[in-house]
Amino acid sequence: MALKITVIGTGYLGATHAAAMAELGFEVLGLDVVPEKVAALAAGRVPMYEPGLEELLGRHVAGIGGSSGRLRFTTSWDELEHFGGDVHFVCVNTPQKHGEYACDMAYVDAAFASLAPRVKGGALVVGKSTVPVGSAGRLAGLLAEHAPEGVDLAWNPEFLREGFAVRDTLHPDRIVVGVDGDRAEKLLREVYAAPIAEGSPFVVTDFPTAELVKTSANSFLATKISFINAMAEVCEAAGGDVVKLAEAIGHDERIGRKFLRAGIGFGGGCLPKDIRAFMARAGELGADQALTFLREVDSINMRRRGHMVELAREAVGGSFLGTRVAVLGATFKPDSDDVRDSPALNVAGQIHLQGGQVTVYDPKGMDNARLLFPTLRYADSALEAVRGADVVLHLTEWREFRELDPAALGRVASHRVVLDGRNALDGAEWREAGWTYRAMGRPRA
């Protein structure tokens, strides 16, 4: 008899975990406290974008004409209860504090403290919120106080890519499942049977191994990010080019390619907040000496938007009062609509705030743009945005602006001034255009 999953948080994470357990062959239960969640969720819309999301959902959710019925979603805990789920699935938001670096447990918190006398005997309850080494062994604590004899807990971190998460749910690059015994790591290993049939590495660790390797990750690649980009820093007083620079250490096996290209940054829901909590929780640990390369990392990061600006500025005469700047780009990365810490709004607020009438397009980050940073200017299309811009800033590598015409945007901008904060476009296409082109780490043509 296959096992009954339910997931708790039905955002970005919970969404997409529901759904892809779904797709693998198992009766799921959705639960989430925003009525409004649940609602669009259970006639199969997705509130976030997300490629492949809403297809999934469409296969599944319980009441579509010709989906399997396997997923159902509820604001009820009692409903929870009564449907008694084998496995449940934590996937709560862990924000960062307001005016602190650590992050917020209180949605995890509450989320275990609901689910607890609620579970049957015998239960898994499984971890995949990004929360501080040493949660899950306080986690287990409350569970061994409030659920029924026999509940086991686990903690099983996330890995998804914004623009891949179905894939990366579906077939993982690995699986990390940190167990406290046999028995849970038995029933994972049939929760992800599928995956692990096609090859996905399941490494089997303890509870704090498991919270730290997601932190881990992510601090590694905000690293490697922000060297390039301190590269990048180096390149431009030298006169050098950060693209064949990284091109050049990129193929060396030990470094790799990946995450080498120069720009504004990174952004997102994810790698600022856990590289932040991640140093907050090495202090209260004592370790924080360890961790001390990672304030760079982020001061790095952060210096790069500014960085933007200040080429702004002098591309536009050295002030923004009375110009008009195109933003294309408002999430902080390609290929989904958040736009939580992005880099190219962050760029395009501090103009407005320096006087510049900055107009944004975005392929699919607009509504949320709007909510944002509802003073900004938007538009319907690249070319609109550009009507009429003394510069044009190039901050989210969507596929969309590298297929740009360049020809047809000079003639409806005011002057042909382009800067690629992403080192994604084709300079010599845009330079042969009439536009003066200028990238980050990059020499002036």
Ligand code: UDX
Given for the second form:
Amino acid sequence: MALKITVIGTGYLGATHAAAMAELGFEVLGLDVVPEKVAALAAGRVPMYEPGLEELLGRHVAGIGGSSGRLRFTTSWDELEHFGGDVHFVCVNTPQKHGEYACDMAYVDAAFASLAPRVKGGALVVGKSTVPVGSAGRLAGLLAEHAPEGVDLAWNPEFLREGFAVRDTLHPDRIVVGVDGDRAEKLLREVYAAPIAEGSPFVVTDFPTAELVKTSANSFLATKISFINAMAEVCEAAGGDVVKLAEAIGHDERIGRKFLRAGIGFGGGCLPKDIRAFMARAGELGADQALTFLREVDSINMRRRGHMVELAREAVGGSFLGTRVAVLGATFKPDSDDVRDSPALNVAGQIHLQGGQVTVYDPKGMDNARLLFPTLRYADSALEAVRGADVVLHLTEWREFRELDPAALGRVASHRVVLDGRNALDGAEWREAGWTYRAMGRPRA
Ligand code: UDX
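Taking the form predicted alone as the starting point, write out the structure of the form predicted in complex with uridine-5'-diphosphate-xylopyranose (UDX).
Below is the whole assembly, all chains and molecules, this chain first.
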């Protein structure tokens, strides 16, 4: 009999994980406390933009014509208890606490508290949320106290990237499981049999190591981005070109070319909050010195946003008052509708607060951006955003923006000045169309 799997929390991570588990052949029940989210998923609709996820849901959600029927969603803990899952994945989010660096464990704690008395004896609970090191040990204690005999815990961090969530979940570049016994490992090998057979490395660790793998991986990625952005600052001071520099150092296999795109820096729901929570946790453990460099990584990153604002101010003659600024991009990266801690929206907001008339256009992030920043203006297309603009800021590297016709935009802009905050546009093409093109960490032409 195929394993029965539950997924608690159906955001980016949980919705994708639930659909992927159904795709792998398991019987799956997803639970979330937000009824609208559950209603959408149960109808096969994805409440956020994630390429490929809707198709995957359509293939498995019960009640959809032609689906396998292996995937259902509920808000009811009683239904989850009745379902009698063999493996329960906890995928709720761990946001940054208000006014603090530490991460908020309230959703994880609530999920475990509801789950513990409802799991059947012998089941496995698997944490996937990103948590401060030490949490798994504490939660194992909670299960021992409130769950029936023989319920095990494992920690199985996720590494999915928004925009590639389906691929990253079905074909992970590694599977990391923190366990404290053979039984949990055996069950997880069964769950992940397909990707393991495909060659995904399966790394077995203890609890703290598994928790640390996730936060250290994100810290490394953040450090790599801030490193190249620091080089961009030096390049600007010295007249160098950070794009060429990244290409050249990237040829060294030990360094690699990925995650060396200089620009306005990283954002999103993971990298910024994860490095902060990691610093906070290290402080609690008395190891804060080990991570003081992350403070620098964070400040280099935040400086990029301010630097972009300054470049824009310079481009409009020293003051934003009475000027029109077009912002292309609102999401924290392309192929996502996520605007959480988005550098693009942050820059747009700063300019707006300083008196500029900012008009934003994004291919997928408009609804979320409007909710977060209702006072900005929004246009229905790049062309409309650029109409009458004194300066154009390219802040999220959507393909749509690379395919824009600079000549057509030039005919509607007030001034042909474009600032490329992602080093992704073809500068030569824009210059040919009469634009002053400026990018971050590159010489002025
Ligand atoms: C990240 C991790 O990559 C993933 O493994 C983890 O599970 C969750 O956090 P995600 O937040 O989806 O994933 O975004 P990612 O693709 O890592 O990009 C993060 C930010 O860094 C984006 O704002 C992006 O624009 C920026 N970035 C990325 C750069 O500025 N330069 C780069 O070279 C790469």
